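To begin, one chain is listed below as structure tokens, in the form predicted on its own.
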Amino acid sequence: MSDAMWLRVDEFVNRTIVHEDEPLKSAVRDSAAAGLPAIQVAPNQGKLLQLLAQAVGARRILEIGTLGGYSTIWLAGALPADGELVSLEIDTKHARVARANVDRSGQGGRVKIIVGPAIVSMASLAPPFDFVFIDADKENIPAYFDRSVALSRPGGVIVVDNVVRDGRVADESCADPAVLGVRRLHEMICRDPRVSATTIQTVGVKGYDGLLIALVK
């Protein structure tokens, strides 16, 4: 199967059942205009996050890695009127762009963006969270995941993005720090009785990668 086929399928899915609205499209445009890297989740992936959060009845969501707020908007759309989303972002410029994007979407009242190193910010958060999305630097991802489990309620779900790395996660000789981070994450989860997890490979507009989905026991 070719990259062109993956793109056509994503375009079809996004056109028919995903329904990316104007605030989401504007968030992508404004993030690009501000010079942010185009590494946000794809529309169908954003919809998946929203559906998973809705499926667990999430009232409190934690996001690690805000970027321009695109996934933040999708996730906030899963919350009830009195729900809360806390998003952690290390880059002040990214947080500023995300704040404007989220506010324009009408979800601003439910979203709190905290600027600073995520692992430091996480130490000040009070549990429980119902859903966690981790989309930050992969070198520190085992620490983010460990703390996320501690902050989650039993039955909560944690999703980690970009864990296949073009298939390099299975390459034991790879020395890329990001790949080593996701390898350590899988090895850590293998020994962690607090969670049950799997990784699903994905293809599409974001290339060849994958998502890790964990259930907190």
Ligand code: DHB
Given for the second form:
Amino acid sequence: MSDAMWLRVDEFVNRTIVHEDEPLKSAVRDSAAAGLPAIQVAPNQGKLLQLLAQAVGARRILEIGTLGGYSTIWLAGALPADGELVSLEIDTKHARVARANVDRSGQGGRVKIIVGPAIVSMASLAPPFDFVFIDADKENIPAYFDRSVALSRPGGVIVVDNVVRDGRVADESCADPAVLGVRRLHEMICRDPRVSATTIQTVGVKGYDGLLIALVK
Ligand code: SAH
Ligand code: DHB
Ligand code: MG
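Having gone through the form predicted on its own, I am curious about the other one (the form predicted in complex with this ligand); can you provide its structure?
What follows is the entire complex, opening with the chain shown before.
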């Protein structure tokens, strides 16, 4: 198994069943043109987020880490006309680029982008959220997850991006704060009676990483 094959399979899947529409493609283009890092979810991962949000019948979605609004657009596509997505972003430039991208997708009316440290913004949010996507700074994942559970309705789903990090999550000698964040997340969840969770390793255009999926009981 090679990186080249992962790429080929991602391209095949994205070309056949994923359907990345024009607003999504434009969001990637404009984010790159504005100098944002190209670390958005892959198209097939964005579609997974949308499908999971649809499967839980999400009316209120919380996203932590907006970047240029790419995952935001996928997630907003899961909402009914009167649904709402709140996305938290610390960087004003990222938020500005995301605002334009989301507005161009026609879903701007349902999307609120709050600029500031996510942990601070979360304190002013009220439950219930049906779906949460955690994808901001990795050291703070345990805190984001804990607060996300409190903001979720029973039956809600929380997805955390980048929890495997080239396998380093299982390397006990790794002192990278981002890796410690995802390690601690797993250790914390195993003692948390509020949720049931699993982690799935992923390969593809984003390299070797993984997603954690939790159901709030
Ligand atoms: N979800 C996006 C990618 C997010 S990248 C997508 O898939 O399209 C991570 C984002 O989190 C960056 O834009 C970064 O500025 C933001 N971020 C980093 N630290 C943060 C913090 N403390 N609070 C809120 N956002 C933060
Ligand atoms: C990084 C962040 C992400 O959210 C991601 O999906 C990939 C990489 C990063 O900070 O390097
Ligand atoms: Mg990510």
